[in-house]
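The data below hold one chain only, encoded as structure tokens and taken in the form predicted alone.
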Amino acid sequence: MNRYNNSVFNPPILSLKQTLQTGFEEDIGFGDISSAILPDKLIKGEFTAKAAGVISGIDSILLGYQILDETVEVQYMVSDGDRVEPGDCIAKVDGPVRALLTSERVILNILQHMSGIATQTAMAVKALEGSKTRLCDTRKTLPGLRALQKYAVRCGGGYNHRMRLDDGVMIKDNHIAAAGSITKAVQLARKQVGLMVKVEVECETESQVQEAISAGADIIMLDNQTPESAKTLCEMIPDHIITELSGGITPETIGTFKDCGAHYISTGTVTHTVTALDISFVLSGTVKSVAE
């Protein structure tokens, strides 16, 4: 399952290219008439961090330029997963001024968004330090951006939950109601999926946990728990079953769950409730105010 793949250095290049292409088509229209007034000359520029955080999506810089003008040269000063401080240079570029300015906003939007996810993930991971509990994401991602957002989570030190609906069986409250019981839902799943597919069951009560154990669940997700109730339920579950906590856990509260004994805590806040990392692009010779 994807939750066990924490490879930071395997960026989703195809998704990055597709997102950049879509972004340019949306942003440029029939042409960048602001940059068209400029002389066609070579110039240098820098991407610089204006806030502390973790970088993700660095490849969007080179890939973006390759789409518009392959003559642009890029020198990376950091890698995905690296932490930066305000004023740190992320990348230096050299190329035609029109290409640099036309591509600026789309590249920054992707780089800032992915870095914001990596930064928030890193904060949540830090809150779990000293425990064996790992942070993982959810499917609460923007359509078309899932591969990028989940990669950004890995850059921040988190792990991926299901990438898609065909990535594993997750039996939630609605599935249980439709099937008739946890036991029936698990039995139906076992009849239809292969031996490589794990079955996860969402539980909120002690009786549901006991039924999920008896039914042979591979993973039990404890939903909407307090730290105290989560700890009690985790202690009931045999070691061979993976335990996961979810539901209402935020970056502010995640640290209170670190000693519950769960293998994973999943939260959608690392992808759907993030602030973009402040990054600027400035051409050589540009005059910025002190406030900048």
Given for the second form:
Number of protein chains: 6
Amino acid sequence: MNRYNNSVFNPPILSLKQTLQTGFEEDIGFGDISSAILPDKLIKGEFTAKAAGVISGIDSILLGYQILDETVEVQYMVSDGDRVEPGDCIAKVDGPVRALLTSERVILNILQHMSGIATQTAMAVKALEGSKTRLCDTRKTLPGLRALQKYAVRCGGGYNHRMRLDDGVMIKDNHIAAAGSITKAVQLARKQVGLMVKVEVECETESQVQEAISAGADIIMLDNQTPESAKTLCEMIPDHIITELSGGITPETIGTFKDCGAHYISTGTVTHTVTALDISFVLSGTVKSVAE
Amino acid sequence: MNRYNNSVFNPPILSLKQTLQTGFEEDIGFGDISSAILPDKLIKGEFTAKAAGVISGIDSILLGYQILDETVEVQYMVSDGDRVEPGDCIAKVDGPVRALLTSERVILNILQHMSGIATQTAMAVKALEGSKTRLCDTRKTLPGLRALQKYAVRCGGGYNHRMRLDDGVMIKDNHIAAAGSITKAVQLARKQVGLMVKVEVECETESQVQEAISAGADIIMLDNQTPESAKTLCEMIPDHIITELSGGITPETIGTFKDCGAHYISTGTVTHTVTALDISFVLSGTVKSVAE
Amino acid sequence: MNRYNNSVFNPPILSLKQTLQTGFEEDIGFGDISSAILPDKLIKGEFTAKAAGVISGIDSILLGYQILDETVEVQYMVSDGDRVEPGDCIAKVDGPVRALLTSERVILNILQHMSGIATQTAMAVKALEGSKTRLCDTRKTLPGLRALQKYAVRCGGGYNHRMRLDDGVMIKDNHIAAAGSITKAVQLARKQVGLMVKVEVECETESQVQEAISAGADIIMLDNQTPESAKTLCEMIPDHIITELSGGITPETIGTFKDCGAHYISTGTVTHTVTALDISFVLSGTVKSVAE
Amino acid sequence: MNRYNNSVFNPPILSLKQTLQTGFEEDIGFGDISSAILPDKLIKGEFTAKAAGVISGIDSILLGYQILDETVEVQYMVSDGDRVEPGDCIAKVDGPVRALLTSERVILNILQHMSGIATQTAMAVKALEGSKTRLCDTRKTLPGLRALQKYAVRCGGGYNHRMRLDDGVMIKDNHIAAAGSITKAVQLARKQVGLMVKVEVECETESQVQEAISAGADIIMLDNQTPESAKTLCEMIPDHIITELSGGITPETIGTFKDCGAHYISTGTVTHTVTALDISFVLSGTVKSVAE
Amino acid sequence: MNRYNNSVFNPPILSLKQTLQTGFEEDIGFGDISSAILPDKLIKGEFTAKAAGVISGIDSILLGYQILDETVEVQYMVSDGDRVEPGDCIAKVDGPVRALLTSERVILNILQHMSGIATQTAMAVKALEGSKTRLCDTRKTLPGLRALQKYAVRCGGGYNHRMRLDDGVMIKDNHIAAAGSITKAVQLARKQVGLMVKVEVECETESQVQEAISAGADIIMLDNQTPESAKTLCEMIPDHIITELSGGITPETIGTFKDCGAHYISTGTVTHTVTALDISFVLSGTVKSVAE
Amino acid sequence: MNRYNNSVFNPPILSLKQTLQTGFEEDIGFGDISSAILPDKLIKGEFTAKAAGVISGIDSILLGYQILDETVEVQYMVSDGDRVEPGDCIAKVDGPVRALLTSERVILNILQHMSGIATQTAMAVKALEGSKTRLCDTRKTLPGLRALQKYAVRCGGGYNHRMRLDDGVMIKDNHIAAAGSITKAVQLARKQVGLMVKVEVECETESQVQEAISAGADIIMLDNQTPESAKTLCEMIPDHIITELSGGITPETIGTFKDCGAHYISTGTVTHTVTALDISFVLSGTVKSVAE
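Could you please show the structure of the form predicted in complex with another copy of the chain, as a counterpart to the form predicted alone just displayed?
Below, the chain from earlier opens the complete complex, with every other chain and molecule after it.
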């Protein structure tokens, strides 16, 4: 069955399937020669958390087995976005021992990476608790994995910045220099983009912020600020314009920007510098022959 | 021109091209709507290290631009495997400003990730300096990126373990349980695999090691050992059998295993928990129109 | 050379290449058996407009030939977005007669379709001349061709609505029913989406419009209105909220909505009901042998 | 289940699946962010004709849902090739509301385009009623969609000309000029092609027709004729040679060529200038939770 | 340069490129680890025939190197369709030693297979010399390689039967049984297929042949005949109907069917049972460093 | 159901699926126009061996039908690796007549090729019976088919040499010349490759063999030997070094090398010169309508 465990439809099912397919082709090659030692028996196994964290990508378990052996059965014990502690069972599986062992590594590679992102996103989100400031990601993702990485950020309580270069305008120093001024750059952008597109302007100084406000920017990104300068600039900006802090902010330092009054803080580290969440797969239970 | 900067032919050119193509399709979508603000001018730019590290994946610069605009010219200042310091120029580029800005993020995402792997591999390799022990990777890689990640490990001075499931036998507890004993599992494997395949046995105890030696294993992996127990077991094993330490060893703890006498220490962290190397791209030089 | 004729970098080069590749594989199959009758000679040819219209997709000429025969040379006489009259030369080409004839149909199929979209978009845009109202497209595009079709709309002077389902929220009757009210649906959306996403609400009645305004919609779509009712509703809506008219408006009827005061009128017909622009390719000039 | 509704096996199932996959990847991107507002409920819906026409591509409904959610159930009320009137129900579906709404647009884009082709083909076929003349298509199709478009022509009662360049020889003016004469061109072709290939010659004048007959053409295409000249030329041609009228004939003018005695009239408009058939999808029935 | 050596444009360039890409990805994997031993030097090499035969697929040499290293230069000494003797030089190449050695195997695998097909086709064609009977292939080809295999048949002097299931009707026993009779099956087919499609009927007996003639078959395939029975049946069939002998005819037995008067003899062995032509690649000449 | 008939998990399921998909796309094109003559009925059929041999690739039957029509049911009568005699039933199938006939050719093309490889491998293996020498394959495979071809070799009782260029070092004359000596080449290789990689050295003379032994080669390949010289050289080599005979050995001559004492004999002919095993598919049983 192609039904998903999660409470929202948003898990990028097509991307997960494609990534699993790519992972299996890459990892299995012409066949798992170690599995030839194994009997053709049915067995049970469990995916278990070995560290505390937030789960993301759990659908990779069922969707992965479906590619190699449709008879494997999966029972999820948690959902994407759930917090787990060491020892918590994530999913119970039941199927031919060869299929379970051949698939194990690729499924874990995806699940651990996505859960790692969700976990460190959740930590950064927690550092902002009590403020109105939301955490968001960037385009600093790994090729082929952006859909999964951005979904994992959402599982950790974060928000997504631009999906790709076609769904938002970001005016940076080069664009400003080319257009002549912030005002001209915003006008040029507005003249060309449609109704669904927001225009964001990157500013470093008060006068830039002032010009971006006058030019009618939808979003002002304050780059490379201290918490103090960020606060000062945010206070200048009317509330209907969204404010984003960016530039060198890491999960470690994010807490110091908590009270600046920005709507969003963006950080590339949640996707470009990921600590895989420790999850293991262990066979268990009694073995019975497939023919039984 | 399709010639590569590096001193070895090994950079996985086909994988780099495919990964860049995937990255561009994913990131550009239906078009870089911000670039419409820019004039159609030629400009110069530089890729510069902002942190100390080891470079890997430099061919992504030229190969990337070739996909979007064949007129961009690239001059490499370093090669893969070279160490850089903050401020070092990695490459100088020359081409249309729109092509340079649209391509920037994807090229950096690849280059920073691969250089991050090379850098932390080099750190782990350095922790083993003075011993005969080599560092090697695992199959804990990200789907679609294994060729690039394993190449980056080599750039950092590390070695590759199995490429995929078809080029080596790894006998673990489940295989031993299924076969009845280490001896029987090794025999079963030898009966089925060809001349190019080595058989590795995972052991935790002295008696397992003893049996693996007698059974004629090519490689013995010692799992979850302390430095002391690892040393004791390594001394038991004749030198023509390769020894590998594995299990929970990180770049931080690897130095304590330096004098155990193992041939290899494997660690998944060099590929599954990567800190991107900070590299930036900045436009520079005088702008001239394409028509000039 | 991979340089493009157009004055903006926006032509979706990666999509064009992919579409041409798909088109050639589909059309040529195992080989153009009629071309075997032809000598291996060089010849000149011209792409000529046979009807008045707006050109879009001109890069398909050079990019197409590059796939089959890199020696073909192309000289563009017009650019994307340019208006042509019957008899106008669009491009001159020079190359082996077999390559020119084998490629002809696929290049024309793309160029005529994209130029057809640009042409009818330009007609609709002209019908709105003198008003502030912009024309925009919808997601009613053909599978695999969306990037090209949306680019063609821009070439005709139109604007793009959502690129895909991930870059904007559209709240329709089913969402409202599910959430309980417009207000609750907007709140639910805002709680989940990031800083770059706008929220649009589809309304048919005054009370719905009133609620959408209060709920803080970024865009209000007025569905299935007469010019009169559209005007009344638009006047209710403060100018910082974007207004869009939609529902059954065609190039023929669009002029009657010109003075309603809406920011945008969207119509699916510009992409789902396309009249190909008549363009022909004719060989010309003197034939010389390839060896000369 | 992968069984198809239609009474012939010919629907291009592999192409439909590929086109749906492409369409979903293109349209959904990283996820349908509007669907997050919806509950995880089961609901019923209906595809309904809003204009009169001929249906083609109905398998896209079931095959489309199978990609996103295998639990959706579909009950077809008509078959491909059937004529529908406004208000007629085409199919009833039953499944999770999120899956139904996320899939809706892509399925409709395919179904409306194919049914549009079938409908205008049927109109042209009707204009030829009472004569022996059949309608056929051309290679003027959209890249990636040829299999679906040519199938839709068959659903409308039309016939297919060449599938691609490898399954038939078409000798045009350039080939004749290159070979020296029609006779030599036909001889050259016959010398090279196999037993399954027919040779068609394009003629404009009586003397060309005379030469094509003598040369043993299988098919003679009469290009750019008036009804009168077409009739004269057709009468010259013995019945065992197939005759085809071509060149600027549209659904509007085709009736005037009805009594020329040609076996086939080909027109590119049925595939390159398509009016999408108006079909809508509306949710209906009672909503129940998935868990029920 | 993307120009081809051959005297006809028909070599399936797109298929060759795709097949080479597939072959390299499959064979090189994550890198040619043996090539790391080699210096980065330029060298010359030669492709040489080690057995007598007919060459096919020579473009794979240049197109192959272009994928891995664009600087390799190729000089062809023969063309596709040419006959070679042991020791004949096929092509001279010049480039980096690593690129030459890494590419060697895949290029040879394609070139030897295609030349093997051309060679055994030429032998079968020779066995028919002096008669009007042509040799043709079948659909018994290897998945992914049909375009190359059918082209190789043409290089050997053979002809192609159907390219695929969509370009010709073949009425076999099952179709006849289903339709009720040969006559009804032919009528049913004619009613559905277009002007470019021929209808072939498979017959074993005189009465079947008689019915196929009356039914108006374009081609009659005589299955499983002796040379005598084939001759008798061929004499029954008027010359405007094409005759094909088929069923268990091999290159060894084909000569005995030479005087039966059939237009074509088809045999699956030329593509399904291939002896690779022995061709080797040897480095030669003086080595110089790339930097020179 | 996605369960496999075979007693080992090793059949390359992902490759088989991909190859079948490729084969169907290539063979069916836009539709099997002959099948339109057939009724929509259920029928039974059988795959039957027409020659003696060894079966390989039987999963292509079920996996193939699943792509086109999931309702087809398959009952396997033999397993991969089983020996069959003429007339033996391989599998019984049950399903719609159109699906069975449209799929037949592609499934047979794969099954006959793989079984052909298994059969001639088994013959070569039999020629070595009574000796310790194993037969192994080479990299002389067809692009896209290597996984299937190497699996077929295993089904015939053979062994696989290198899977691809990344899983083993092969030092040949060019490498030796470049490195300066066998000793230096082996050292260079060992310095760069990881723990799983074996180093093989190609030798022709006694002194080369002597040097390879001293240099610590894992495998020594003896190229172009007579049975006598091979025996002499094998006796020189200590048993812990694996010996491989290679170069021009065919299934016909292999028996003469049986008593040389080598561990392996490799031959390219088992994959590059294949005689398809004769297998046919015949419809049988009573026809019933699908609606029953």
